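In the block that follows, a single chain appears as structure tokens, in the form predicted on its own.
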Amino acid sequence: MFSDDLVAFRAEVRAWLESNRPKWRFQPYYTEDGLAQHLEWEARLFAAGYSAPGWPKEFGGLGLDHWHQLIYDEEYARLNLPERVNKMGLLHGGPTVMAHGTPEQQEAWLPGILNNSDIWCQGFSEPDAGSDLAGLRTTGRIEGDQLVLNGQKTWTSFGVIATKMFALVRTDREAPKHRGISFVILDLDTEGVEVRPLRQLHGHAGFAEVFLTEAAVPLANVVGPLNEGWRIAQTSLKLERGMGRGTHTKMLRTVDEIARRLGADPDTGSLERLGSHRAWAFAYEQATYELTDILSRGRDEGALPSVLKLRLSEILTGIREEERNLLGERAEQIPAGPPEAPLPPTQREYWHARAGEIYAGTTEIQKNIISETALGLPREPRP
């Protein structure tokens, strides 16, 4: 399936990652020691040119095409290497600036993402505008050459360590719902910005909510035309829901690990269910390859990113539920420790899988996109 060139590239990447991989498991990135460990690893990737291999060479990447990027992601996932702490900038924010930003914005912001002197987070979700993204209430008021922001962002991944946020703000209250929105980059140390850590159900403390009170940012930080942020955001959303970033590799590895670690009993049906989950993981892998082929040919991917996002959350939830079935009552055991201690890995991964039905667009949102854009069904009535 893979060309000789891709096979050779896989061997090259595999050799480097295996030789340079961390020798121990990192602390969570939201702790002081953990952040230092992650940044040291990121610096090693950057020095080797592996910080963002798919970025164009003019922006500091290796200029890899979609298939080479997929190979890199598969090898990274296969070794279960540390989560990329700047993935919001590397995968969503940075490419959006490449696509829609001015040369001055690209020069000012992209190097900091690559070398991790700036950690980016995404400011899309709000308390009353999560799935209904266009229902956002955070406003941007133009005063001279500044945009004065007021509002609240929430469920902000990496918000506790980020230095910059790309956010959507409403800059024209009289415009229709999906217009009058602007896409803006702001420094999180701006006066009037307050970041509050949020502890999640699965024990992860990397979330934050961000409050904006008369926070003034330069108008020059608006990416794309003023009031056309909804169109700009579609680039970021497609990037978030689309390419697997090794997700298919992680999914297959997880099923195999559970099968090896816990076994299965044909009499209880668990063997059949594990087999079914692995078949779905394989199908997800093949769909990822199909998307990679579509992108490499420069074709429109249509609703396929939404199909992948929908199936991703459903497959992962099914795998983790089967793990809990196999564990039985052991699935509910919590080791002795303080109440604020992180959940055991099995419980943490289960709740994280369940969150997949919400983050990056809920299951209902993905079904609407698929039904309307791929199947041509009538649009759901909007308020």
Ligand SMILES: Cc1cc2nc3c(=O)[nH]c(=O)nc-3n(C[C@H](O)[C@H](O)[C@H](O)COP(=O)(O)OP(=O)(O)OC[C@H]3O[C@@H](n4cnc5c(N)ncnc54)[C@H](O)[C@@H]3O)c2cc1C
The other form holds:
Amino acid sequence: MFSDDLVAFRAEVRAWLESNRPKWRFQPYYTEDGLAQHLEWEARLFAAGYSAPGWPKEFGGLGLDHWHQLIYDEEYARLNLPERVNKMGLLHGGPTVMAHGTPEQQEAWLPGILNNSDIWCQGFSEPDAGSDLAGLRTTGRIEGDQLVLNGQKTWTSFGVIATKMFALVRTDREAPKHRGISFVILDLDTEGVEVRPLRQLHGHAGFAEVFLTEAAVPLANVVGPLNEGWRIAQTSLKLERGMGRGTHTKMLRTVDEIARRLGADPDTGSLERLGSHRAWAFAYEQATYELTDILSRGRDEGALPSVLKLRLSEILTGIREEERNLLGERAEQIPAGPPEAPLPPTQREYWHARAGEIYAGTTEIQKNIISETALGLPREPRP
Ligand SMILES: Cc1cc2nc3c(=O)[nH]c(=O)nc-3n(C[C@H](O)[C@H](O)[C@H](O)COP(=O)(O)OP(=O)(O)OC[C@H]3O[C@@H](n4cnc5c(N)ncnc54)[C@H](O)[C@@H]3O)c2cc1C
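Next, give the form predicted in complex with the ligand, keeping in mind that what was shown is the form predicted on its own.
Now the full complex is given, and it begins with the chain already shown.
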């Protein structure tokens, strides 16, 4: 199904990744050694022009179209190479600045994302504003040419290593809920910004809470018009739910690896169950190709990103539940080690799959979007 051009591109990317991929076993990025390993690997990608191949050439990318980007992602995932430490900047923040920022903002911020001299995080969620994102309470008070921020952000992925945050703040308290919000970029070393690491159940300390107390940022850091941050944020939210960056390749690889390692047995039903998971992973791959086709034709993707997001978490959870099922009581065994050691891979991956039901909009919210926008069912009553 792939054109000769795409087949040739796949061979080129595969050859480069195979001969340049690191030989070391990656440590988590939130440890000092781990971060150094990740940065060294990403510096190799940057030097070869592979930091953000889908970014336009004018912003330092290779200008790849959707199909070439998909091939690149498949090859990256096939080799089980690590998640990018600057994915919030590369996938969400950077493209939002490309779409809505001024030339000055693009020039100031985009190069730092490509070479990791700036690592970005996303400051949308707050203790009382997740699904109801427009209920956010962090304020931005205009004082001269500055925006003075007060409030708290939570669930901040990569917050412990980030240097910049793209955040939503309320700049007009009188305006209707969705109208008085602005999209702002802030340096995390600004006075009045405190980043507190959060360690999770699965042992990762990648999250942070971010407290803002009279933190002054230049008004020039607002992306798009003041008070129109809700519209600007839709660009990054859509990107977050959309293309799965080789997720289909990872899913298929995971099912095959579990079947090989733990055995697919017709007598216990595990062969049938793993086969069913593989069929779902295959369907997910085909849906990803459909979305790629829609995007490459410039057509409206409608609710398809939400369908993919919903199924992604359900399929991954199902695969990891089957792994636990096959492991039996071994699934709960924790090797001897310090209490702060990360959980063993099986448990970590299971909990990470469960988190998929929450991040980038919960399962219930995706169902609301699908029912309202794709099926045309009545809108949920809103306060
Ligand atoms: C791994 C992970 C990484 C994350 N990274 C980031 C990040 O980097 N930056 C960031 O800003 N945020 C991040 N988040 C936060 C994430 O976006 C929120 O957790 C999510 O939007 C849900 O919000 P909430 O946790 O406040 O839950 P709530 O909105 O309080 O929801 C609680 C429950 O109620 C349900 N619910 C709520 N409203 C409705 C409704 N109208 N109809 C039906 N059910 C409803 C929800 O589906 C959910 O089951 C991350 C979350 C996770 C798990």
